[in-house]
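The chain below stands alone, shown as structure tokens; this is the form predicted on its own.
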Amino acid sequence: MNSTLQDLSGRTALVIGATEGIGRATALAFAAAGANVFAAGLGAARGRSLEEEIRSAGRVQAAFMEADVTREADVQAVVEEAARRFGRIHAAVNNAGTEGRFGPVHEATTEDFDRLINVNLRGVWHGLKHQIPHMLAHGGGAIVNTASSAGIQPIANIALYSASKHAVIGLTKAAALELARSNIRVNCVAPGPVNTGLLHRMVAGNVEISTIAESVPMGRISEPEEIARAIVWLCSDAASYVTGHTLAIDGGLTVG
């Protein structure tokens, strides 16, 4: 493959949910591919450290803005500031998510439901709502939403999380169909278990990480960088004919 197809020099990537885990790794991967990076998410200290890490490498520009994806005004402000700072957003990643409570579905509360849907689904929709008009006005772009292997194959005791990620996949497919002739590609990734705080918080006291790793055909959980590389690929010209796709990055977990 021509390596220039994955060279993002001169482009700008917006990563929402960038302060830890997959999002942080994705912001760093975009920078390594030559893109300027506008990062957003919760945790000002973590965001500033990410901004400084990218800038200190000396290749590209970076900026950070704290934002809560459940608030549309925050997401709108992020998109507007990214466009003001860098002129155009070529790639956008809607990665913010939360794990929710581990346990039977009937023991979940209304508050559990609202929090999961507000972050995992509404947050992605807020991103699309403001990224798409910008890309339509500037000739196109690529968007990647973070779903989960639990959005392909449901998992007991995380029913609301599974439902929110199924919804992200559906939202991604519908948006891709709407935009297929507008030079905007919309895809999502469906990671399996990843070595992040989200996974460890989700199963703490209930399931051992080693047990989860054994359930994966490849016999291990992934690292955030493995997911990040796939996201950058989906946003590159190497994936120019890919839209509406859910890319499972799960060590074979959902094959069966």
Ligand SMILES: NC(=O)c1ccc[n+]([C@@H]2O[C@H](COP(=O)([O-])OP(=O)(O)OC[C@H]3O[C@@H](n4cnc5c(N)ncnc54)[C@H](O)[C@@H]3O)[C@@H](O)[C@H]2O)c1
The other form holds:
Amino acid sequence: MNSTLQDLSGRTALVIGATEGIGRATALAFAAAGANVFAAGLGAARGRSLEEEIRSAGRVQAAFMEADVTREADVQAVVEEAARRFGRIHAAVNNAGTEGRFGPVHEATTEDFDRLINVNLRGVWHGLKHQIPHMLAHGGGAIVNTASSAGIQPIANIALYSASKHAVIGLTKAAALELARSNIRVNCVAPGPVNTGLLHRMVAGNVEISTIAESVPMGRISEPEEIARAIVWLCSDAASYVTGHTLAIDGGLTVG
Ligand SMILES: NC(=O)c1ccc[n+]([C@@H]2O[C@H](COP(=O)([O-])OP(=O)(O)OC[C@H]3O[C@@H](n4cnc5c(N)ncnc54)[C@H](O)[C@@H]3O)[C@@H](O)[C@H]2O)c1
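Next up, the form predicted in complex with the named molecule. The previous block was the form predicted on its own.
Every component of the complex follows; first up is the chain already shown.
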């Protein structure tokens, strides 16, 4: 295959939810592929350290802006600032997510529901709402939303999380259909268990990570970089005919 198809030199990637875990690895992977990176999310200190890490490698430009995806004005400001800074956003990743509380669905509170849906679903929609007009005005682009294997195959005791990720997959597919003739591809990734703070917080005191790893056909959980590489690929020209797809990156978890 022509390796230039995965070369993102001269392009700009916007990663929202970039301060930790999969998002941070994705920002670094975009930079390694040659793209300038505009990173956004919660946690200014971690965001600045990411910006510095990318900049100090000396290949591409990087910027960070603190933003809460539950606030539409924050997401709008991120898209506007990324466009002002780099001119055009070629790739956008809506990755911010929260784990919610482990336990039976009937024990969740209204506050649990609102928090989870606001971050995991409304946050992705805020991203689409402001990224799409920019891409339409600039001739196209690629968007990747972070769903989960729990959005394909629900998991007991994380019902609201599972529901939010099913919704992200539905939102992604509908947006892809709307934009299929506008040179904007919209896909999502569905990671299985990934070695990040989110997974460890989600199951702490309830399930051992070794038990989760054993339940995966490949016998291990993944590292964030393994998800990041797939996200960058989906945003590259190598994936030029891929839209509306949910890419499971789960060591075979959802196969059976
Ligand atoms: N870790 C896993 O096992 C796993 C599996 C499947 C899907 N995911 C999904 O991957 C995505 C990234 O999660 P992760 O595992 O890297 O977790 P993480 O906790 O390491 O990172 C989550 C990121 O989202 C950001 N974030 C959370 N709430 C936010 C908000 N309101 N506004 C802006 N940013 C916010 C955090 O600051 C952080 O940068 C999430 O959407 C998560 O649901 C994770």
